[in-house]
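One chain comes next, on its own, written as structure tokens: the form predicted alone.
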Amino acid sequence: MRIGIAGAGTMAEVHAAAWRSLGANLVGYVSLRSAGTDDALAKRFELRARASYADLLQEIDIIDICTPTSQHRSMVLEAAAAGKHVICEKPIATTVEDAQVMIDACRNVRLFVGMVVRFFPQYRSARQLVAAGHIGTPGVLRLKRVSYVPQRAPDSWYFDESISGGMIVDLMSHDIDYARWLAGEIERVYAVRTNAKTGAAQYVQAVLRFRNGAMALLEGGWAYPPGIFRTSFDLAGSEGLIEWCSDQPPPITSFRSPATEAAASVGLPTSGLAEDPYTSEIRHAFECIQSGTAFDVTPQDALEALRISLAVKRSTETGQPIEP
């Protein structure tokens, strides 16, 4: 099957590297950047840019969409109308309504949304233990995901919430999806944010209440110096506890700002494994499309992650609990 990539930024490079490592037939890409912009994607992977998205769709079987979130709806709809399978970076969209329209449009093609945390081995193994009853009945789930402020501020599209959805939708949705994967449906959220202004360093703490009585305590933010990205989980149940943290073993570590090496435009967690989780994610989606088997992440999962993320965002704005 022939693969095309829409986009030429950080995530497009990550996905292109995954496709190359799998030996897939990656035929080209389309850049939405302004004319004359130097695309690292073309140089690094020796790919030729197509003149338009429509031109690229004519040459491929699967489109991998790695563009800003606000563009996902129109690109997915065009791909579905052309009969092309779709792999789309998360979040699925900026609104629940757009997400539902995208899902409805893909009834005759496959739609996979890249909730990559489900493919990190630490998170995947912990979920398997929880599902097997290793900690008994889940009670309190603590999840942390804090990165540095996206680079090239204030011009980066991440700071325009009409394009990205903002930090909560773009970053915290990972742990929201994971919490829901662990403990089921969420009935109520409450959250506070340290800085209500968009485009600045910010930190959010959220409490999620599940229908089964469990709770999740989430921390997320753009708060660290350039290049620093930390994640962790602490999953407590009636019979046990599972913990993991991305921090290094030494008891004390120091970082200086600015960092000595240039950081990517947006923070990406790492796993330190031979096959990175982004490659595992792409491999899974590709094999499922080829075989017709079910995805581990359904489009509905992506829609619910967005729904809960927007509820958390509304709670920070209103100061009130929200029932999604």
The other form holds:
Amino acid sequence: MRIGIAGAGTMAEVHAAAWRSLGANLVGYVSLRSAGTDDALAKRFELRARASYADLLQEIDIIDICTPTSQHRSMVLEAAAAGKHVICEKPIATTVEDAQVMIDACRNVRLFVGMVVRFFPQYRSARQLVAAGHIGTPGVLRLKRVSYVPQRAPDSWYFDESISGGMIVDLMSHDIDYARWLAGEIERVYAVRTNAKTGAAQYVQAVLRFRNGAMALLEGGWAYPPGIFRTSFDLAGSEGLIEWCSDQPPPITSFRSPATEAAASVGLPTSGLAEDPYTSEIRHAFECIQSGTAFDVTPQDALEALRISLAVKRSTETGQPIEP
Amino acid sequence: MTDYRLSNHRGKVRIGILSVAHLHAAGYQANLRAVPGVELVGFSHENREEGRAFEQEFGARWFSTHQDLLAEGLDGVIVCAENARHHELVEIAAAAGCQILCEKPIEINLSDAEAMKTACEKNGVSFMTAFPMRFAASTRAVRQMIRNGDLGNVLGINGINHSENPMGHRAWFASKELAGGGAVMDHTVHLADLFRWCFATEIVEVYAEVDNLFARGKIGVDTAGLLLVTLANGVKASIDCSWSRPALYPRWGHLKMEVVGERGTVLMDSLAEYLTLYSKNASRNPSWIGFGTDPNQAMIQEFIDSITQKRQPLVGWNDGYQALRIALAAYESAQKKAPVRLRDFPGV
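Pass me the form predicted together with the partner chain as well; I've looked at the form predicted alone already.
Every chain and every other molecule in the complex is listed next, the one we just looked at coming first.
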């Protein structure tokens, strides 16, 4: 199967690397903001940019959409109309209505939404332990995902809530999806948010209440100094507890002199020496599309994560709990 | 009065412990003995078996009634009774002219807490709330960073004070009548007080989810609590007060704060100084054995200093009272499924 990438930003590069490591037939890409010659995709992966999205769609079987969130809807619809399978970056869309339209449009093609946290080995392993009953009934779940303000000018679209959905939809939605995977449907959310007086930094804490009685505290932010990205989970149940934090030392720690590395433009969590989770994610989607088997995470899961994220956002605006 | 007693006992500050129902009594007796110039006169405890056991374990003199201990002529007392019995003991200690250090939470409802203040004022004695975390080097450093503006404008605080279920050590912690509630009553007050203290402001709004998720069908109080609070200066903070650590956890629990500011973030783990012990003889395996400074010692020192220097202690009645209001507001919020504004909540 022939693969094309839509977009030329941070995620497009990450996905291109994943496709390459799988040995897939990556034929080209389309950039929405440049002539395509200076893109890392052109230089690092020696890919040729196509003049238009329609041109690219004609040459491929699977489109991998890595564009800003608000563009997902029209690009997914166009791909589906052309009979192409779709892999779409998360969040699925900026509105539940858009997400529903996209899911409906993909009845005859496969649609995979990259809820990549489900492919991080520590998150996957913890989920398996919970599912196997090692912590009993989930009680209080603590999930942290605090990064820094996206750095590079082309990534400033993250700040525009009409394009990215904002920090809650873009970043906290990972843990909302993970919490749903662990403890099921959510009955009520309440959240507080503080924005920086200067700059784009913001910090949100949300309390989720699940239908089965469990509760969760989610912490999300673009709030740390550049280069700092911390994630953690603490899953307490009636019979046990699972703790993990990105502060734990990785398998390899190096001290180099002088330390001159600049922060990446957009913070991405790392996961030790295992296969890069973005590659695991793309591998899974690719295999399921080729074999016609079901995805581990469905577009409906992505839609629900968006629905809850928007409820969290609304709670920060109204100061009241919201039943999503 | 105090002067007379001090001189009458060769300058020793005479302290008693009223009830050893609270676990902290064991630590306090050692803290008192470590302060030069202090005489631990003894402790009172009405349950004979428990009183005898404490006497044997720690070699402190046991009095079977509180009045017998107070009749010894004391400068100060530490009230370590069950939460709901604090008022009763504070009344008789104040009437006996003793300066008071009271375990947290200071009571289980606002009217009893207010009556304690009245009793202390009427008898001219001071009331100190036992908030030892104000005396930890870690919390003091974080407070200083905030006050210096090192973090810039503070965006929020992630607060953790989760623990094991203390009922494994003392059954009354899980009694609604004696403790006034479970995890929320037990563990909200430390972080609520640290927030108030770090920013020198009040908490104005509380939202909470509260339930019994860790001992369903076994006890009748809450074991899970998540609070989101808003301070008067706009800072938003969370408190996890849950009894969510399993009994086999390497230590009772944690006290942590992560303060996220526009110019920086500070991570505080007050109990980070520990060794990991693996031993057939340990009660937990592994066990985290702390090697940091005991904040209780500095708190007890402050209590003694406030007596000898005849001044108000650095942590007062109002600090305990405001923290209690936050815990009670959390219960109301959970019941109403809505945020509670403290200005609409009883008390001031």
